[in-house]
Amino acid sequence: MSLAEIAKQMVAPGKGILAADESTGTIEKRFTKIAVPSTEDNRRAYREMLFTTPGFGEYISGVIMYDETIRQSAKNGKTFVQIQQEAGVLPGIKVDQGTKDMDGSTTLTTGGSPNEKVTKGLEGLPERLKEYASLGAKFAKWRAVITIEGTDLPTDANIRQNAKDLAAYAKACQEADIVPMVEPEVLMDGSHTAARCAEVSEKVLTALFEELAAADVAIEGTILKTNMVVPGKESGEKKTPDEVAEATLALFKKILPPNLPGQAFLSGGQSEIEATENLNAMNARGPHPWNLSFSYGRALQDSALKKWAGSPANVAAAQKVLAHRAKMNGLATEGKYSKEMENERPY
């Protein structure tokens, strides 16, 4: 498949992707709050248990797996590369490797301690890059935080820099017959409010689209992965899914090419309901010139992790509550969802 098939197939309508790419401190800590140690063996059993999900890929277009992850097998003895090709899942796998203090940025408020952050990884990309085409990975993600902070942060240095780093690791992507997909995430954090999220992500997107066309990245193999205009989880405002989705439309009406194959949504923080009743909604206003999907970590396994919580014997009824909020995501990738239908839930 040519990467344009690809990009289309990661946002095929009905369907979105799962990420699965918590590094191993990440996932240390969604393990402590469950009692579970995080082993290797137990990592290895939890992604299990959400891969081999029966009819995982008719709502999950693509998997965004760790470096541990991608290399893993199930007890079957069948990689689990393998078991999401055998699904009709894309696999894909996160590339950067962290965040470090962007040099020269300080902000008042912390004492004037590095706030602001770069994404590591560039460094070695291709090499990585050929290795993971050759564990079959189609797509791979790249994670550039944005913080606000009144009216001082984000600066535009680091919007920049985010933004040219994206662009590096998308055309090395693209470069190595795989499709990239550029996050770049304003922030939940903070107490700004939702215009001010809007503010922030109308420069972060202009710059990015800026970088990616004089990086010479052809738009139309390239997803795009950013977050829903949403005020800051300390902001005390709250915004109805219209009013997410209105602001989040006009934003994306201004700013994303209409060649641009489709935006996969992260959750960011939201709750399970909140991040698919906010897609629910902005797809209800299409068509749009882009698909509007997901890409949602803990929006997506919250609850089944919490129902797994480390035992054999709690396997099925997690997966079944993995596939309930993997069907409500999907119609919600066609404006299909309700909020009547988590009555409906099978567990």
Ligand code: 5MM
Second form
Amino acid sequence: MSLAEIAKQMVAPGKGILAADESTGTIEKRFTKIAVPSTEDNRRAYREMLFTTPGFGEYISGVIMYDETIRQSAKNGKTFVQIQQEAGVLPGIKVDQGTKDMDGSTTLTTGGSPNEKVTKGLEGLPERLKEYASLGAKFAKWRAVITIEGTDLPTDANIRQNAKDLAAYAKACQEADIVPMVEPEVLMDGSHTAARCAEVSEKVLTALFEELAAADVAIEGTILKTNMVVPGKESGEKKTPDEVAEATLALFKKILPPNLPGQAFLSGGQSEIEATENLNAMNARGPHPWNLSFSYGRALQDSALKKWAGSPANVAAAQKVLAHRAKMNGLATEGKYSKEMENERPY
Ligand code: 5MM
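Structure of the form predicted in complex with the named molecule (previous: the form predicted on its own):
After this comes the whole thing, all chains and molecules, with the earlier chain placed first.
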């Protein structure tokens, strides 16, 4: 399959991506909430529960895995990659190596402010991509984190550096025959308004597409994964799904090139139902030039993780929960979801 065909398959109508690429530190935080120790075998068992969900491929087009996960197998000896392939699901891999403070960023912030971040992982990336391709990865994700704080942050320098790094990684992916899933995330953390989120997201996406063009990245073989236009978590502002859809679509219409196959949203701290309702509201206003899909981590897994709680006896029940959320989001990619459908949810 060509990169463009893989990209199309990732955002096929009715389907979306399961982000299961929590790094060891992040999965430990999630497991702490359910009082499960984060051992390698517990992480393996949890991911096995997710990937062996009956009907997994019906609403899921791809999975983003972490380095440890792409090398793991189910109890029956089949690798996770094989299990996904058999379900018609594209295996994907996170290739960034987390974030670090941007050089000089401490001087740009004041007392107790978070420093601006850039993403690690460009060094040695071509070799790692080669290995991941040989393990079966068809797409690779890189996340850049943008923090809003007052009118000072983000700085233009931080936006530009993150865009350049995303473009360099995307180019390396395409050279390795892997679809880049470029993820610039404007964080929901903070007290900013939705209008400020829109303003910053516009700058971030503008810089990103400028840098992708400068690096000669083929847009037809690229998937975007970004945030919706939503208010900061501590802002006290509330936006309806219609308002989120209007603001996000206004931004996308200004910036996303029509030959981009699709954009798969991150959930970023929205509740499971908010993330589904917002996606649905956008697709109810379609058709759009690009498919609007999901690549949710927390908004697909939260309830399933709680239901599982580390016990083999809960696997089937947890899988039903995941299948339900995947179905609801699958319907939302076509604007066919309604909140009443949640009455059937198995949790
Ligand atoms: C699943 O979380 C991903 C990895 O996070 P860390 O590197 O911090 O462990 C993350 O990149 C995720 O793929 C996206 O943010 C989407 O997840 P949410 O939960 O925002 O939908």
